[in-house]
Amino acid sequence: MVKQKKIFLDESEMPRQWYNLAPDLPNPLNPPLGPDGNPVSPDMLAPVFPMNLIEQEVSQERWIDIPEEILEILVRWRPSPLVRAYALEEALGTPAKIFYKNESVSPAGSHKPNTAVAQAWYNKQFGIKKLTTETGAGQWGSALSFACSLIGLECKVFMVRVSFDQKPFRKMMMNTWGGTCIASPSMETQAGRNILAKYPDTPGSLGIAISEAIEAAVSDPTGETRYSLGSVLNHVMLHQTIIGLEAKKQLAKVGIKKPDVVVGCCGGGSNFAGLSFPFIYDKINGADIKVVGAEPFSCPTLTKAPFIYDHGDVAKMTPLLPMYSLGHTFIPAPIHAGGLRYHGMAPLVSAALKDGLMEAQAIHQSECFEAGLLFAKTEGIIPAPETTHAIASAIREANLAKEEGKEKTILFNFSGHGLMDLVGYEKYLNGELTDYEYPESEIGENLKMLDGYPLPK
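Mind pulling up that one chain's structure, the form predicted on its own?
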């Protein structure tokens, strides 16, 4: 008899609400602050975001309805399948059951359209005509270009230069969906020109690209442009929780009340939050669940950075956010997990770590690519370099279950496929990739310019 490998939900079983972690945190979330150190009011964010998304950003409602028009677009690929990784389990010889939520089935190949569609829709409702954004590996830029093409908005994407060079097909995906992709730093903005004058050979960073995208939005004299962010902010975490809410229903279909371990990779926090927050809700309410965020050694935001107030971008155009941060001037090593090279972590994810609701692991890219190859050879899908961090962490947990002789249920987010990232696999197979551990001394240098900044409570 063929074993059940994929667990599906019918479209009628899709979650009708997003889950907001903010009201359930043990300690209230610190507010974003302006340059004067005072909390930022919603009106101060209005030049950057539409008010309907700002309302979600500051909401203290636990459940927020998903508009039917958004569901009608999400249903093109959602609900995404929950898959039992039997072949990976067998290869590891583990007693653990390993499940992964396959977010690679979206048209853009990752979890990113879950919020891209929502953000584009809310902007369109507010009368916005054009969105600007940044992207690292190109997953977010592709997703927003896709969403804008469906909803009828213009889209301009500032792509971190090293990824722009490493991943030309991502740029082509954006162009195919009608988006405009520009290597960052660029000569199009004052922020970009300033960086290029000082560092003409810079590989770029998400912090720089964010500065350019925000500048391009707020400098539009027509007022018809807004900025869109693919991670970090509360409303982005909110939109992604459809992942974990679906997973809970799918596990229940095979008689599993809760997983023992939930794993996601962490860059800015969106795919991790999307899977884990609905289970952190259960943990807050007494469930025994280990929640793990996996990140690169070369960008150790959760494992080495302090919990501070910092800007989300290099040009300091964003408010001060309460988060674990390596400093907004952080320029990461050009590892192939471009989506995990951000200097900060989402305030909600940072708060979850600070409150002991999750733990973090830093993993070298060689271990991650090794895990990605094993997954590809057993389960068949080539994972994105970012996703391999979650796979590597899940494999660690499966091996721990083997050592302990315990039958655990491990759930991880397969956040995206790696079919546009094969250059990284080629370099790994040719022995051209090196591991890099970001030195704590450099973190200290980055943080010097934050002397005198307020500290989170």
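Take the protein just shown as the form predicted on its own and give its structure as the form predicted together with a further copy of the same chain.
Partners and other molecules omitted; one chain follows.
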């Protein structure tokens, strides 16, 4: 008897609604604030985002219909498989059942297209012709180029220069889907020109790239360009909940009413939220589920940062968001999990942590790569460096179950494959990987800049 490994849903069983955590939070979300300290109104965001997405951003509806045209594109790879990791369980000698939701099967190789497709579609509906965005390591820029290609929008990606130079394949991926990718800072925006005038050799940063992408959107005289963000915002979390909603149906197919532990890695928060929010809904309604966010020790937003109002970007172009933040000027150490090098955390994830609906673990990258290698050699797929954080955390939980002698069900999000990010593995295997210490004093300095800012309730 060959054991069943993958649990599929028929396309006809795909969730028809996204889940919005906002109305179910024990304490209402603090609103985003403008430069004057007053709440930002939807109108003020209109030059940046289309109104249909702004409505989702502030929605208090629990369930939001997924338009059929979006489902038509998502079914190219969704429902994604839920996989029982028998070989990993055996290698660990754990009594736990480990399942992972395999989001690496999307054409861009990660969970990012779930929201890229939705955002591109809503923009197109609103009459927008072109999207701008920033990308660090390149996952998000690739996903948005992919989505714009299928939906029929132009796409322009400002890629942090150091990554642009180090990862030429990401740019080629975007080009193949018809996207334009340029190194940031660039001469195309005032923000870019200002930085280049001052620091001609700067490696760039995500903060600068965000500033350029927003400027490129709002300064288009035709008014037909908008900006798109791949994480952090409420509507991005919303679009990702299809992951957890599918996983619940898939677990039910093999007779599992609820997992005992749900794990995701946390950068801006979107893949974590996508898997976990539907289970946090059950938790709010009485289910006993441990929900764990795994983050890099060198960028410990959930485990060490204060809950404050801070900007989403270095250049303070975004409103103030209520979140755990290490300070918007904090530059995380150069770990390989580029997608987890973010100073803040999605307001919805921050609220879940503050309200005790989840807990967090910080992990060093050497432990993560060790976990990633074990996964590759047992389950077969090479994980993205970001994803190795979720695997390392799931392994910790599986070892705990072994100590306790409990047959727990552990579910984690396999957010992406690592075929475009193999350098980290090479360095780990060559013993060249550094585990960075957490720069407590530096963060203290960063946070001082926020003295006098309002505090969330």
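The term rigid core refers to the maximal set of C-alpha atoms that superpose within 1.5 Å between the two forms. Numbering follows the first chain given and starts at 1. What you are looking at is a predicted structure, and each value in this text was computed from that prediction instead of being measured.
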Checklist entry - Against the rigid core, is the Cα displacement of A362 between these two forms at least 2 Å? => result no
Practice task
Determine, after fitting the two forms on their core, whether A273 shows a C-alpha shift of 2 Å or more between these two forms.
Solution key: no
After fitting the core, L88 CA displacement of 2 Å or more between these two forms = no
After superposing on the rigid core, the Cα of G207 moves between these two forms by an amount in angstrom of 2.4
